[in-house]
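Have a look below at one chain only, the form predicted alone, in structure tokens format.
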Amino acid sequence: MMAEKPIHEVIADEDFARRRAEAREKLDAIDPARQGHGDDRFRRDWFHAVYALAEGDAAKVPWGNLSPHPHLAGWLANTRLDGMRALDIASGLGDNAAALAGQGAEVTGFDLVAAAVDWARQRFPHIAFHTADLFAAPPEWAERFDFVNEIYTLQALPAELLPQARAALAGFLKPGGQLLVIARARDEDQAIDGPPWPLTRADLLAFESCGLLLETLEDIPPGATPNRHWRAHFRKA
């Protein structure tokens, strides 16, 4: 009998599409801002749930892709990040975590859920992961890396987060360290219902209260992905 085959060598095939379209209709029942609740205790349950209904499959996880975001494989393709530390936020199942090792950072990731870390240590035994909060995280981490890594945290928080999650993301970087942040973007003017709830102009320039220098800000259309997106890059003073 031909053995299972273990997560890390799980790869996207042609029932992908219907299995994750199945669990996002369980995902949305279960989901506390679709359900009216508003406490971060909520949000951290359904993180967890994501998971636990996954079951090691991929096409369960809605951001389990099996690659790298188009938008930091893009930026990427003409940056070197060789000898930096870097920090990749949220994880998930490590694929953005792989990338930037790819070129050449030391790479440490972290998630909220204990069974993405372990998922991401299967797939990529070279990267140190960890279980930790973004609002609670390990001391040492202060002022710790060269490089960090924001893709889609920010969107999932409700607005009363924004400034305590701007906070934390600019307490990791030394001194000349870089921020890159890539979220789905809107209007200033635009309603949303979220989640996620994109970005505006005004919730990345906000980063400079917490001393970053925006470098580039880039406001990108459909095409890569089914959505407008913003690409961020910022340096602390």
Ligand SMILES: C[S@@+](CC[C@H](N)C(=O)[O-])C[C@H]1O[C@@H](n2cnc3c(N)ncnc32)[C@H](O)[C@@H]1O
Second form
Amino acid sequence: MMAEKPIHEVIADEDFARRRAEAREKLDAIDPARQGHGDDRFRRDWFHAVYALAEGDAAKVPWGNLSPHPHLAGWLANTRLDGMRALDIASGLGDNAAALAGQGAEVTGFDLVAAAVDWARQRFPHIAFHTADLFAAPPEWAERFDFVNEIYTLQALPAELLPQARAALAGFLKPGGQLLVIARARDEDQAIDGPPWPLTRADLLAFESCGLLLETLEDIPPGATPNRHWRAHFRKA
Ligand SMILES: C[S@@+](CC[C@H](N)C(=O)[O-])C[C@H]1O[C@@H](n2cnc3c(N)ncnc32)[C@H](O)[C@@H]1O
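The form predicted together with the ligand is what I want next, because the block you gave corresponds to the form predicted alone; please supply it.
Everything in the complex follows now, all chains and molecules, and the chain you saw is the first one.
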């Protein structure tokens, strides 16, 4: 595994960029977009393949930036989570979960892929990472969390799975609990060729039918990241 470095040094690292480009080529050869969007088993196998092909090299994981998402870091800069129980959805290499813990939360992270969970545990031994499926999560997580953080999982799902995913996310929250969603953004009429499938405003507003109230919805232009993003903050009624 490569040494930890600040993100600006990582992305400026030509060797990291070259290894990422090589990995993309291999992954493109098994791109689920070419295999049919509706095949959920293939989609799951693809995530397992990403971590297996990476062999412990973060440069070979497309989202393996070795730092929290910039829009999460920006949001947390003014927010403490002391005393809160937080859940990081599909935690990948664990950086977002670690950022939540850095603001005082007691954090649980989970991912579908055991190899990702082992990797995150190695990097952040103070955080409880579990292998679990968003669509079959442990029943004891129902209404257990004060704060749920979701980054880039919804956009990795075909549209037909979004209602079930939204219900699962809302179900983890205690009454009064908060959900933060960060995702790539698109307009309704914008053609997409996913995955990923950037979300529309309506995709986010639909959380209101799961008992969540929208507190803020930011439409963030490219800048801190190369793409337009949503950052949505909800509270459970
Ligand atoms: C695009 S990555 C984002 C990872 C992390 N949230 C981040 O922002 O770095 C999507 C992650 O979702 C995980 N995943 C996919 N389907 C899942 C499911 N049904 N339940 C839990 N995790 C899932 C994948 O293994 C992968 O780590």
